[in-house]
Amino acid sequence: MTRDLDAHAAKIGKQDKIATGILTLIVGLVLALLAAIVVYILFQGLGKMLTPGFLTNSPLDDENPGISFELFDSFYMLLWTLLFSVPISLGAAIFLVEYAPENWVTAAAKTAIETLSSLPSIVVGMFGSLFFVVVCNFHVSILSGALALTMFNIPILVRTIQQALEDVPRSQRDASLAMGLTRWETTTKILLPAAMPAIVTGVVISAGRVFGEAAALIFTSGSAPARLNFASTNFGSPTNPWNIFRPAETMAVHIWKLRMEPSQGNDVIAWGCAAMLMICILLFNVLARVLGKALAKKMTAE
């Protein structure tokens, strides 16, 4: 009897050890995979990326094509996307946290945002290619692309901002309302400043996601390298870099395009582009944490 129990105890003890071992192995594998992916991208692309001229030459350069236009377009597109998506998400999140009456309108709005978050980005791109490009008559342009990316970004941002606002202690809200202030004043003057570190972190992380998105852009902002003339002063010209009604090709779209049309040398450029993209996104991640921490520190230190 006792021996049976002992044997059983030994068995389940052994089971426990084996399970722990397997789990440790899995985690090790995941970390190794992550490291392998990052290292592989850099290994394949860093050499090309650091080649003189790669980041500064035009993609149309015959001798040594670079990605300068794509680099510019990626950041310029991101800028417009954030200009559209941050205010709308901020407003929507404030409505949902502070004002939302508990009725079917709010429920419908929440469902709409949830739907948007689970939609494949290609469907957003497809919608944009008809709605923004044709119906709104924005053509294949930075504007259409940024609007498609805005649709992609809004659900992510609304969720982050909502969370950040909800994390501000209730008592802060009550104290302000109890002094006869409106929800609007309470939100803009008390809650938003308190939630700012989390919001900034969220916005920068979402910027990283937007930066790498390509499927929503192929049919809205185009997949052909733009011809840009940085000396142009005609803001209506399709070669003027600042013109938001011109087509554009971001780095992410460029990588896809190069792989879809394989030809000599494209492979190396695609990897160089991928390395640059990866580094930008790593920087976004670092920036998000650093900015968030710095803001939080500034707020509590004074």
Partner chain sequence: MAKTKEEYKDKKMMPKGQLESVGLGLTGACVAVVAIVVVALIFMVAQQGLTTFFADGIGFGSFITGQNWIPSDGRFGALPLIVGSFSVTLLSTLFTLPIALGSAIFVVEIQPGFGRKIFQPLVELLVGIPSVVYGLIGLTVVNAAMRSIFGAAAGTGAGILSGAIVLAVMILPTVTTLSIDALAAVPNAYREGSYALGCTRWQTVWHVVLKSAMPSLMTAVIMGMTRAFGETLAVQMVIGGVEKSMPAGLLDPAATLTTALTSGLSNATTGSVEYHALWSLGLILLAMSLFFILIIHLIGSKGAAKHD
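Based on the form predicted in complex with its partner chain presented above, generate the structure block for the form predicted alone.
Lone chain follows.
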């Protein structure tokens, strides 16, 4: 019997080592693939990105075209997208976790969220073109693009915030309610502060995903280079950078357009823009981890 147990233990140990080795290999391949993509894009575009004037010049500059307007439009579009999507997603997640009864309406809402999250972004862009551009008469504009990205971003944020709220221990809810706090007070003063690190991390990561989106914006915000005048005080002018009813071209859309137009020098600009876009997305991910850890340390007093 002792020999059988020893043999069984040896067999289990061998299987564990094999499984660990396979999983380690898979993780290594994923990391190697990510590193290869990052290194290749930086190798192709970093030289152009660091060229004087590339980040500050207008794309319409004949001698040394840059991506300053596309860089501004990308962050401005992201700002409006987050202003629309974060409050809606936060409210929807709180309702589904804390208030919604378990019935067919709640099940249908969750199914709709899952379905919306699986839609291709180009389909969302086509719907945005028909509804926001044509029906709502917002035209091809920053507003139409931000609303299309909001549709793309809401399912991701709802699931992230929902998971963050569900991870808060049930004992904290029960203790708060037992002390006489209402459900709303429990949500705002107990659950949200406890879940805030995970929520902020999810918001920043989703921002990185939205920042690199192109397909949904081709039909809604346009692909024509902007002619921005930062000294303009006419907020209704198409050259005023803060006008949300003007067309805008983000960096991701700019890359797509450059690759579709085989003109001399376009490939070099596209690689430089791709390098800048990738660095921004990587910074979003780093920022998410830093903010998440900082908030977790502050909220938990550890």
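Residue numbers count along the first chain shown, from 1. Remember, it's a predicted structure, so these values are computed and weren't measured experimentally. By rigid core we mean the largest C-alpha set that fits within 1.5 Å across both forms.
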query = Angle of the smaller rigid part's turn relative to the larger between the two forms, in °?
reply = 22
ask   = Quick one: CA shift at Q15 between the two forms, core fit, Å?
value = 10.4
Distance moved by the L29 C-alpha between the two forms (core-aligned, Å) = 3.7
